[in-house]
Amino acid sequence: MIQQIETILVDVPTIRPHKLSVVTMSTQTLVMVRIVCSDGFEGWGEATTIGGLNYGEESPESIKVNIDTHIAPLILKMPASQVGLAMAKINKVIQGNRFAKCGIETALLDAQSRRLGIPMSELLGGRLRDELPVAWTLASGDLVKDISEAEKMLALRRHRIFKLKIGLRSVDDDVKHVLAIKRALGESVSVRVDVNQAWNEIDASRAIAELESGGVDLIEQPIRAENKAGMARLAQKFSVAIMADEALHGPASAFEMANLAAADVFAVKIAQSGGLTGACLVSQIAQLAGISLYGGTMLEGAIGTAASAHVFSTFKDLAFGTELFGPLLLTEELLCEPLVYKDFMLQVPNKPGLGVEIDQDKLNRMRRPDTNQSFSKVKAA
């Protein structure tokens, strides 16, 4: 039976400036959810968003505030082991919600795992990888800094995958800085471009002309996620990957842009695709579609950053790799043993559940003030 259901906000301090076209972070706020059962095994799940209500439609204290009022309520009480009926109550009961969603299906399939003895990926179809590629994202807007920054990633063997923040400045100063990186890093360096929908088709179809002659390999969610008409015209244009980013909503926004050719790559992320189920839903769009997949972050850190590799590690096809760095831009670390990166590589977690365990101390230590008397529960009667 599921017993208990808690939520945590803990601010976490970044390594520096993370600078989008939508915010600038110095500080990310993890979103954490806890699920207690009454056979003795509990689950964590993260349901963590960028920039408060910068990216998106839920910010960490609207997320915090729904799963305690009006989720956790409908399923406390209800068998920990059926995680499906679970996530079907809440999805016929609860609109949108997508991130909150994503904390508490993780936190129940974490359990779950926990409870039969297997890695996660188990439970959704298998793995078939044990590493995943990470990509880094160079965001100081900085060209002197951003190109240090990816050469002491290179000399670490951490990435060689580096994807760059703009849209703030001038579409012709951001495509002069992308270029200047790309032509210091080499050919043996793959460089990707984020501009977070900042562009119009026009400014769009100039910029990308000059980025894919100038060797950069992919360009995501160049324009705004409802212009989807857009998009299609862009993809069919370039020879260069158009990835969609914010256009994707879970499996029907996947289905959608999937008929209208909208993009080559689909950027997987679990909490946009309101949960793990959710994404791999997406995945097999993608793949029935022709589309090449990526594994997407909301720079979550440690849970969510498992949990999404462990979705990553069923996909038959990733051709672009994953950006899985959410922990590695915390100054802090909240798990008893990190994630493991080395030779460019993120290592899947093999033990039961999500492969990780909390630092119960840090964890206490670090969560939001208005929280520190003790978690914010939801009790089954």
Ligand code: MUC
The other form holds:
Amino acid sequence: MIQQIETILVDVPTIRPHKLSVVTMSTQTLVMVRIVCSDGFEGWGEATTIGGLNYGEESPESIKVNIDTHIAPLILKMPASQVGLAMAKINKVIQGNRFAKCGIETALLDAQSRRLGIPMSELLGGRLRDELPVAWTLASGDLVKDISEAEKMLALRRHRIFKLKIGLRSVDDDVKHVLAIKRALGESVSVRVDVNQAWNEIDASRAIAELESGGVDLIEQPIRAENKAGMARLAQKFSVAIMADEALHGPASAFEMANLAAADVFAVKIAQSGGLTGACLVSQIAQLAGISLYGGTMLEGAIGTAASAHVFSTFKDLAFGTELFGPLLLTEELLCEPLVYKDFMLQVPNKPGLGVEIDQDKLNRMRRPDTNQSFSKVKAA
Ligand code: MUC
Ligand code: MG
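Mind pulling up the form predicted together with the ligand next to the form predicted on its own we just looked at?
Let's see the whole complex now, leading with the same chain.
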């Protein structure tokens, strides 16, 4: 049975400021979930978001308090091996809270696949690939720094796909910045942009035309997530691929976006999808609708990254690769053995469960002191 659920916040500095149109990050707060089962198995999950409440409607603190107070008590003492049943109980009574649900589902699936002695990807339909291409985000905000960072990544053979965060400066300045980087890196390197909803539709139309003719090959969430009809107009108008990110809040929104032909590509994220099975469902809707796939991130640490990798390894089509570089943006490693990034790819762990082990001593040293001790560990009586 599910015996104990613990939530842990860990504040980890980033290797450099990470500038998005909605926030500049210098720290990432990892939200870790640990589930202990009465048969001795243990599972880990992650429910990390970006920039407090700047990006999404759940913050690290709200995720923690909602798991501790409302979600954990619902599933304590339930059979740990019946993950579907536990998640159905949560989904029946808890509205929203997709990130929190993702953290719980990941931990339950980790424990269950360890119990069965198989990698988590095999519980999710079965992996089709052992390694995933990984993009890097250039988000220093400085042209010279961005180019030298990209050159360093190419030389290290770590990344050859670069996503540029834009939307903070004027549209013209952003377009100039992107095209200068594309010219410096050359034809063989993929350059993409993520506007994080910052443009209106008129600016987007003008900018996308210039980016398309300059060789940029993916435009991520150029306009507000709610403007699905606008996304559909942009997808129809341009041949460069238009990708939905913030507009995707799980299977129902994926179905709506697919119906509206509101994107050429979906950025599938486990947390935005409300969990791993939700992310698989989003990918299936996309594939049925002829929409291409990209493996997205909320800049999770190693647990969320490994969980995402297991999910993305089951996708038949992954035409635009992934951006599972979260742990590389952080100054601290929390695994006993780090994830392996090699030859532009992330290797999908192949040991049972998530296939990674947390360095518990390090985690204990780094965890944010609990201000709410009584709620941080919920135990079966
Ligand atoms: C986003 O909007 O895609 C993912 C990579 C990155 O640099 O930021 C995130 C969020
Ligand atoms: Mg995005």
